[in-house]
Amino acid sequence: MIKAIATNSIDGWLKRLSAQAVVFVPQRRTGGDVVLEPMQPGRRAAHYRRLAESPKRILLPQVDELVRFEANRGRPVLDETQRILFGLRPCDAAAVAILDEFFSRDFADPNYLARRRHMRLIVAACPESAESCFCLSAGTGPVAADGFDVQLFDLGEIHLAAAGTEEGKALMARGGELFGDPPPDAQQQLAEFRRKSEAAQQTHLDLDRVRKIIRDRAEPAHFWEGVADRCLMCGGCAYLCPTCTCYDVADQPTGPGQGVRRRLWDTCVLGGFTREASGHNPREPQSLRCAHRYLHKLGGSDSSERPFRCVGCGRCADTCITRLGMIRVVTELLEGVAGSK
């Protein structure tokens, strides 16, 4: 189902949605970064390329209470707040689908899934990309194929809205008269939108080839040692990555016979993540941890729909102090393999 809404009516639609849910919209921080925050009048950022932080911080908070204990009995802490995330990009919608699969695969994580069940995603297709974006190579954008409740296309004075789920149709229905029939040439306009946005993609990576190299263990000798020599082990790439799911769990007493169990973000690039109680660390060298991270991102999935655990958002490339990140590592790996022949 495709409908049209005037661009200047979008805030009115969001106000109606906020009557039944907490609506997160893109807002610009003092330093210029655009992030999703609960809606405030007049604060929505209409023009931005990519969110500085992914929706992961809302679905999987950096510090997340899991269980409260009292008198040797535990009670799950489930967050069932109704939330609508508005304006996330297609790469982040793909990342949410990867998180959904991870937290449902071997064990149905009640805390994550409670949030996810009560969350709706309104995606804004990308009219242009940042220099570090490579969603086209990752197969996640710049237009989302799935993973959204509603997807919006900015055509200037109007936005076209496509429903991806029954819940998305209900969200659009709550806009009432703000939504109308699309123009007769809507399909042509959508095709032109896609053509222009794909042509605007500045970075292209052969991830399929890299996936095969990594799976075949065909990297040049000492390649990962060279990457590790430049890695400061700050964890920034993992903390900003929308698909990283590593975490630690800690119990803390809160009073006599009372306590709380919390989940805290962690990352496999840090030395302590795999260190055992005996002191032994099966991935002691930083080179092994770097190799493991890229194996997981590019070679660790058997899904035909989502062969990569990287969605091409480019945040790792932008945040790394030494300018490492997916783009640099993939480029150097392909050049190294070509040079070794």
Contents of the next structure:
Amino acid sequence: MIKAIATNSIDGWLKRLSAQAVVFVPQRRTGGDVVLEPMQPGRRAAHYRRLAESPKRILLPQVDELVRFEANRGRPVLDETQRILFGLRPCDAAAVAILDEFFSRDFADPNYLARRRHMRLIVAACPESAESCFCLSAGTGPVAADGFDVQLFDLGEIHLAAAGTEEGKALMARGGELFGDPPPDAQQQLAEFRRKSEAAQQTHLDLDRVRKIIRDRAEPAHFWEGVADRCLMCGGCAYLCPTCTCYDVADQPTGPGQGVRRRLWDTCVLGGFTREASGHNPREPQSLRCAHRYLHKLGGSDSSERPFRCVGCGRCADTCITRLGMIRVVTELLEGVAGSK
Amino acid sequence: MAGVLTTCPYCGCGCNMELQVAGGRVVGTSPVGGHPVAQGSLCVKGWNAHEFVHSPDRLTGPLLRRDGRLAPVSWEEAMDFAAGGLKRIAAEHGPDALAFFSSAKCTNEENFLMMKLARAAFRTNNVDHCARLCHASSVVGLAETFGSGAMTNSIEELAQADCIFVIGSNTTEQHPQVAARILESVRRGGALIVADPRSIRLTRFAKVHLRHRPGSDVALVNSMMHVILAEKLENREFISARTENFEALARTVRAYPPRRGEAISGVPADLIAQAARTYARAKAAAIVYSMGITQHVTGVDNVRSLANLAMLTGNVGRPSTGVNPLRGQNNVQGACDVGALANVYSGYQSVTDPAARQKFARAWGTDELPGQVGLTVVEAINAAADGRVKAMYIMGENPMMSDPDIRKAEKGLRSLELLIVQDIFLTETARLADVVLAGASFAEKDGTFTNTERRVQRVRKAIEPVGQARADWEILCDFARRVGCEQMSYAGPEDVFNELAELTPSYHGMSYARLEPWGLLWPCPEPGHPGTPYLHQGTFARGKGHFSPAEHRPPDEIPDEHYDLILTTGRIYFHWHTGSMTRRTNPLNRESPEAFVEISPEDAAARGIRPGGRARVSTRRGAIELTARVTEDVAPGVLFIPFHFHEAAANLLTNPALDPEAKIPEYKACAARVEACP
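Now that the form predicted on its own has been shown, please provide the structure of the form predicted in complex with its partner chain.
Zooming out: every chain and molecule, the one shown earlier first.
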């Protein structure tokens, strides 16, 4: 079901939605980054761009209180705030699907799932790409196939809207008369949108090939040592990665006989992540940790539907202190393999 | 959740970041795109900068010692006790019986207020801070040779350098953003020269690694200059047009042929020559150094030698060149700039200059200000031990971890009649205090920090101070009021900044409005001025660059039959200085939870020390036990211990010998021995 909404009616729709939920909209901050922040009266949503941070910041916060306890009793901290995230990109929607799968696979994580159950995703298909975007290669964009409640297409004067779920239909229904029938050539316009948007992407990576190289352990000799030398262990690639889920758990006293168990972002590029109580670390050399991260992102999944744990957002390339990240590592790996033949 | 843009509290790189705030607490940290240093990235300390703010160990109110124990009291009582005590002691023993330690962790505004409190309210120049322990040698050495004691060029320029000479700086661990630019220069084909007694990450990228003995820097650099002159690689034009005293330098370095350099430093003569040629032939060559240069009894001579090398080859006053001391603390540059030093007011205006005294006295509405240079950090603690200093007010410093020979520091602090400590944690120093004032963390106040490239930028309040804690500037103003100083009443930090800008020529053109969004690099002498990315263009700050030749002098303590190794100390990536913040930051402390000593496989085997086993390291000052990390990263004959760990404090071992001019202690070399723990 495709509907149309006038572009200048979107704020009105969001205002209606904010009666029942906290609506997060893209906001531009000092320096030009666009981030999701709760909608405030009088502030319009910024132009859609790749968000500086993915929805992970909200779904799986950097510091997440899991359980508060006193004496011998623990009480889980469940965040059931109704949230609507507006303006996500398709890569981020794909990432949320990966998070959902991870946090319900072997154990239903109550803290994550409570937040997720009360969250709706309004995705904006990408009309343009950042230099470091490679969602086409990762198979997640620039138009989302699934993982959204509503997907919007910015056609200038109007936006086309497609519901992906029953909840999405309900969100559109809240817009009432703001949504009307699409123009007769809507399908052609959507195809044109997709064609233009795909053509605009500059970075293309042969991830299937890299996946095979990594799974076959066919990297050139000392490849990962060369990567590790330049990895200063800032953790930024994993912290910003929309699909990295590693965490540490730490208890903190809050008063006499009281405390809180907190989940903190962690990353496999740090030695302490796998160091054992004896002091032995199966991934002591930093090169093994770098290799592990890329194995996990590109080679670790057996699913044919989602072969990669990388959604092609390119944030790791932009936040790396030494400008490594997925694009440069993959490029160097392919060059290295070509060169060693 | 909402973000508040601010400046990182850790190193001198001065990344901007966004603190994430929810429910009145900081719950995360985000990198910020567009900032000229950070460019959308942070190091692991920055990424976790929110973590210590709500530590259960935070001081949430003032404490007063009663019956030998520190107990919570009201602010009224604590401030009355502290202010009354200082006033009484000043009246009984004179103002120079007081000493004030300011803080490179605090804002420019707070440092300005601390020095104003000492000088205007109490009439003493006994105010100093930890810059004395890190870059006092740079301030003296570069002021003499160039006329300005700061980083000559900006961080971003390093990426375009054709050659970078890194000496005494473990840049990837201590200044990650600077290291990133160095790696970028290498990627672009630039030549990297690293001089360091240890193998560090940067040596993997170096064209030449000069692994010199701790304390042989002057000989090493003199030898490089010998080669440059012998092979006529010097920049004659620059020398004659821009400098003076060249003949004296030429005479001195003539006596340092590479073979002599090799004998003193242990670096093969041909490597010294190779380094000299590489540096001298580059179109734009930059020198980057840090505490491996400054923390020696020859600290000033080491700095002079680097300044000489840069002038000899004309590598000053152009983009991507210069002599670049990397300042350690987030605001150590600023704390110096605003005069938290025993010898100068803000803008390095000397207290011995009657005109400067008169200028500040008039601005502050006081009569005479004291004209005698005050006691520096280590001198003040020594003076406490022999009874000349009777009271101290220490803000945000931890000499019980950071001073050389901690036992001696403890003796000094314990001899005081009154010790006031203002901090965010009950540090090793605060434990000795009579009264403890609970200050605010960087997340809880407004102000400015000045980074290592002289960029003055905003710190913004994200949350209210925790518990009953108060912003440090507020505590200082309250203190001044209680001792009867009428000239320290301000509406807020911006008001303080305006006063300091008025009195400080290099900050004169700055205001909070002009510091939006990413700050300005000083000098910025008037309101329309765009700031200054690199110094000494066309002419040196002092006019002509002055060659200051230096002769090699050995460290104060050299190995002998009792203490047969050289101990050098320093820092590691995951921790910050005395550990009060990072050791309370889960992700960081997990990475490096315990003290260790690095020892070469040869030295370890000879003493029966096993990797991961316990070792006992002793010097003439004391002994500590810690884990042995057996590694080829240190050369035989050298031990390395980081100073972050209170349970095995490296500074129980270090030598308090001072550089005669800069008064900086020799943390980087002393004689030690090591044995396996039974």
